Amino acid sequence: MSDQRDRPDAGAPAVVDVVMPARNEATTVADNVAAAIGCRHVRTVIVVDDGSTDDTARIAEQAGARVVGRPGSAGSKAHAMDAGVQATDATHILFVDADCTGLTSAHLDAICEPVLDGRAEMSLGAFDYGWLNWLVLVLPPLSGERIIPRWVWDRIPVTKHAGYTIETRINEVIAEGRLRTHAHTMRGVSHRTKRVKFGVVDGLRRTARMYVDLLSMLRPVGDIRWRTYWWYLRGLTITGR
């Protein structure tokens, strides 16, 4: 485990901003932005609306939140999480996604807490899968419901921020940095899934191309190395399952 005095951020008051990215997603975004707005720790909500050929930014704007635009962007979940992260100066990200229902203030004041308490570096929110939560929580997390110091999304190099692999980045940071990470299960908390969003037979071949990408960053086809996963689990603590 790193020590606590070397950090960036050490001995400096948390101030946390919300980055949500948003690519169409104008049914859900103002649900999220006032859950987010209602969370007690958060300064600022920032949506990125990255290339969004809907209502998104207006109805961010109007929800309460600071919007960011990438006009023109083809969709990039972690440059919209850059671009957040770049217009801001706090010291912790909390990462919401714009696609969440049912999430409530509650829920992120409960992401929020383990972190700022000074019990991990990172404390994340898994969808509620009823029986299989279990499952959910020792697996590598792809939640983007969750909130780290900015200097664990700092130490990401440039030149892996790419689309939705971005949350297996900052897991491996936090891995590979012996870190510590919360997690435990958002009740009643899902999102709209690919194959409402595109149809059924395109949404479930998204869904594949994202695992299959996802499982090319390990060795010996990408860079991650498979202990990486022990040092998370060494780290990590679960509630509420």
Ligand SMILES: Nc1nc2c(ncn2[C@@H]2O[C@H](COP(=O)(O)OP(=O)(O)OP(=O)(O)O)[C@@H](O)[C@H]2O)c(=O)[nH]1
Given for the second form:
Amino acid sequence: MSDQRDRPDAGAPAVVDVVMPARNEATTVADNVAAAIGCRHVRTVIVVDDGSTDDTARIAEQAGARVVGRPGSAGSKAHAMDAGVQATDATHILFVDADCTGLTSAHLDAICEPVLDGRAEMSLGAFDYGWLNWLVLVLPPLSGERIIPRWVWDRIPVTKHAGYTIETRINEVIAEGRLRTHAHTMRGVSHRTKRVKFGVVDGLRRTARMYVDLLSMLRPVGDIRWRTYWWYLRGLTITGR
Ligand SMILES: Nc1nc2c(ncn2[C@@H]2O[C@H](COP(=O)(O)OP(=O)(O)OP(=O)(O)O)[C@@H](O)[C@H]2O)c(=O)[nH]1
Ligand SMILES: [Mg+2]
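Please show me the structure of the same protein in the form predicted in complex with the ligand, now that we have looked at it in the form predicted on its own.
Zooming out: every chain and molecule, the one shown earlier first.
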């Protein structure tokens, strides 16, 4: 484990802002903004809208978020997250997807606390998959509900900001830095899947493409070493399956 005193933000008071990437999430964005605003550790909720063709931006603003637009963008979750981080001077970023269902402020409080208490550098909540939760919590996490210090984000080279692979890039910084992760299940929380948003055929096609992109990150096709998963597990604490 790296020494606490080596951290770029050592000693600075924590300021947490939420960054919520959203593309055509008019159905769920208001509930998720409300949950984020109610989180006791959060200062501001920033929704990054990426050329939505629905009312996402207006609804998010009405719900109390600051909306950052990326007009003309073809859409990229990673670039949207980066735009959100660049729009704030917070010391810590709590990422929250806009398509969660059942998410409450208490879930987000529980994600923040291990990091703000100094027990981990990254803390995340996993969706509730029932009897599969034990497995989900030990797999490399893809969860969009996670808090990190902004210096962890800054360690991801901009050239590696790419769509849905961004959570794996965060994992890589954590694992390669021998940093600590706290993970737990967010009871009762799920999300609108691509199958719900785009229909079965297009949704499955998009999901398959996402997993191909993720698997292509690993050696020998990609640049991520398999052993980073070992280092991730070494730093992992799980509470509450
Ligand atoms: N701003 C922005 N947000 C995006 C983009 N793509 C995805 N998002 C948001 O990122 C969050 C997660 O995206 P999803 O497409 O649901 O991905 P997922 O939940 O990981 O995958 P599924 O299991 O297939 O639903 C949602 O809040 C999306 O609106 C994008 O291009 N731009
Ligand atoms: Mg989803």
